[in-house]
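Next up is one chain by itself, shown in structure tokens, the form predicted alone.
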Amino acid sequence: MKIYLKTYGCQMNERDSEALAGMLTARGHVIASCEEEADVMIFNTCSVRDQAERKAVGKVEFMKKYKQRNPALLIGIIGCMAERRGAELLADLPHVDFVLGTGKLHTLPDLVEKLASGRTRVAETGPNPDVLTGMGAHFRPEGAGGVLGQIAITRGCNRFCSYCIVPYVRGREISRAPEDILEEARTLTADGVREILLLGQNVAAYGLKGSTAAPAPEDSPFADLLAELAKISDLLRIRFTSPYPTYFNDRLIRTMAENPKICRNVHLPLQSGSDRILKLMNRQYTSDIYRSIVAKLRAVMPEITFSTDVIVGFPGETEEDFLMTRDLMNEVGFDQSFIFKYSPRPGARSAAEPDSVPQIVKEERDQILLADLAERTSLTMQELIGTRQEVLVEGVSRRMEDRWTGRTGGNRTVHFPPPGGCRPGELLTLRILKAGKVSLYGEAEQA
């Protein structure tokens, strides 16, 4: 069968879709490039924000016309929204054939084949520990695999931040065995991957058996895993996302500093710079603790760059609270910020509180932080002109056919004319000639 996969949401969803594509093609199915040629349409959904759900539902509703033209077409909704809403989606969308939650994703190939041979409508949700080890496949078409790979090392979350429904739609936090992860990494590198991104809702809590307490200074199974991955000779770079700040203890910070393969770029979610709002969010750190973590990382890795997540308009957020967030963001100097306007999510604790910040105020605060980010980024990029940056070559630029592209360890994209003999997957030192708003432009120096 030809199967079309559409993904909404975070990198965990993207990785799940890639794993499912690998599992389906291993069964002999074909991943369709467009909706028109599909025998099966699968929509991997996000439920973290209301807008993400509405976007996915709108798309699935539009697919009704395809079902009318081809009654044999199978349409399925999977992922976080499927987990949250379950059989309700079948009632609301009569043309949908199946709903599969996050804990059952590893059963998708069997389910699709079963439904293709005998028509019925199915909604399957709820936890299943087998999903942890059942999603290790990869979809790497011959000649198009690339040098970047992703490995999910944890699933679920135990933090229960008051605005978030991830623990409810992704389940409780579980970690894979290190041997399983290392074997997957070796398989990827044997297939040409040179950079691996480790994924998890709370990736730095790996191996801590679901504990939400700040670990002891030398207790970091995640650091041990990073050190073992760094021993794989063909693996040139290691990235990870998304860590909760308080897991950056002495052991983890030292391991990062001692292993140059671990990229000097950390996505460190802030959410708010106000201690009062952080407490309401059930974020178990203060703004000063956050500052101290940034300072410790910079003390041993001065070149490190940071990105973050921030919510504006959380219930009760005052102008003073917002300005604390703005000041802290400018103080840290994030290279990239994902700024979200608060929206209550059914099931999250904060949804019981009045959504007290007017939408127009959320919009204004969002635009202020975006303007700050654009100004900071522009200055930072200009400061890099004339410097030498090591990039991992990824291949031909999608924007310019005569240029290739790569990224620095600090996660900055660089476009450059490829020198003779240049190959994807190698490390190349470039001199930066100019800077755009979000990209750098460089050239390889002559030997």
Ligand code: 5AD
Second form
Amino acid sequence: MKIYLKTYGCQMNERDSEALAGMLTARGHVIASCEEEADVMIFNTCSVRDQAERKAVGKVEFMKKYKQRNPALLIGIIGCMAERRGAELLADLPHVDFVLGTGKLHTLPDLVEKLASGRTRVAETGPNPDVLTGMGAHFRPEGAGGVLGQIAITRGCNRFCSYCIVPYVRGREISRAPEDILEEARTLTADGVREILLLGQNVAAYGLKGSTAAPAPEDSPFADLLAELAKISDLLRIRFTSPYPTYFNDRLIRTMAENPKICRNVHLPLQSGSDRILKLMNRQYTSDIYRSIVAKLRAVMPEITFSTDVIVGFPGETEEDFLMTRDLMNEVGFDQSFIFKYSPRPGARSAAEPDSVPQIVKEERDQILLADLAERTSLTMQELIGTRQEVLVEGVSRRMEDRWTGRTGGNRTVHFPPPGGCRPGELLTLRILKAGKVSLYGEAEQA
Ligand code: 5AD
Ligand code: SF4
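Now that you have shown the form predicted alone, what about the form predicted in complex with ligand 5AD?
Below is the entire complex, every chain and molecule, led by the chain shown above.
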């Protein structure tokens, strides 16, 4: 069958879709490049904000016309919104054939084949521990060249930040066995992957058996995993996202410092710079604890850069709270930040509170932080001009045929004319000549 797979939301969802594509193609199905040619349409959805859900529902509604033209077409909604709304989606969207939640994604190939031969409508949600081992497949179509790979090392989240729906739709946090992850990393590396991004809602909690207490200074199974991965000789770079700040204990910081393969670029979700709001969010750190984690990482890796997530307009956020967020963001000097307007999620604890900050104020705060970010980004990009940067070569640039693309350890894209013999997957030192809005331009150093 030809299967069209559309993904909304975070990198975990992207990774889940990649695993599903790998499982489906291993059974002889084909991934369709457009909706028109599909026998099966699958929408992997996100629930983190209301807008994300509405976007997916809008798209699925629009697909009705394809079903009218081809009644044999199967349409399915999977992932976080499927988990949250379950059978209700079948009632709301009569042209949808199946709904499959996050805990049962590994059963998708069986389900699709079953429904293709004998039609019924099904909604399956709820946890299933087999999803952990069942989602290790990869989809690496020939010619994609891929030097970048992703491995999910944990699923779910136990933190229950008060605004967040993830613990409800992705279930309790579970970690994969280190042998499975190392095996997956070796297989990917043998297939040409040179950089691996480790994924989890809270990656640094890996192996801590779901405990939410700040770990003891030397207790970090995640650091042990990083150190083992760093021993794979053909693997040149390791990244991870996202770590909850309080898991950066001595052991993890030392392991990063000792292993230059671990990229000096950390996504460290801040959410708010106000201690009062952090508490209401059930984030278990204060702004000073956050500052001290940044300082500890910088002390041993001065070149490290940070990115972050921030929410504006959380219930009760005053102008003063907001300014504390703004000040802390400027103080840390994030290289990149993702700013979200608070969206109440039915089921999450903060949704019981009135959504008290008016939309217009959320917009204003969002715009202020975006302007700060643009100013800082342009400055840091200018500062990179004239510097030497090591990039991992990814291949021909998507925008310019005569240029190739690579990324710095700090996650900046650089375009450059490929020197003779240059190959995807190698590390190359470039001199930065020019900075655009989002990417850099450079040339190879003369040998
Ligand atoms: N409203 C707005 N942003 C949210 N996030 C999570 N839940 C919500 C919500 N209800 C943001 C957080 C998280 C990122 C992935 O999405 O900043 O880190
Ligand atoms: Fe949501 Fe908090 Fe878990 Fe992140 S750590 S997924 S924000 S509950």
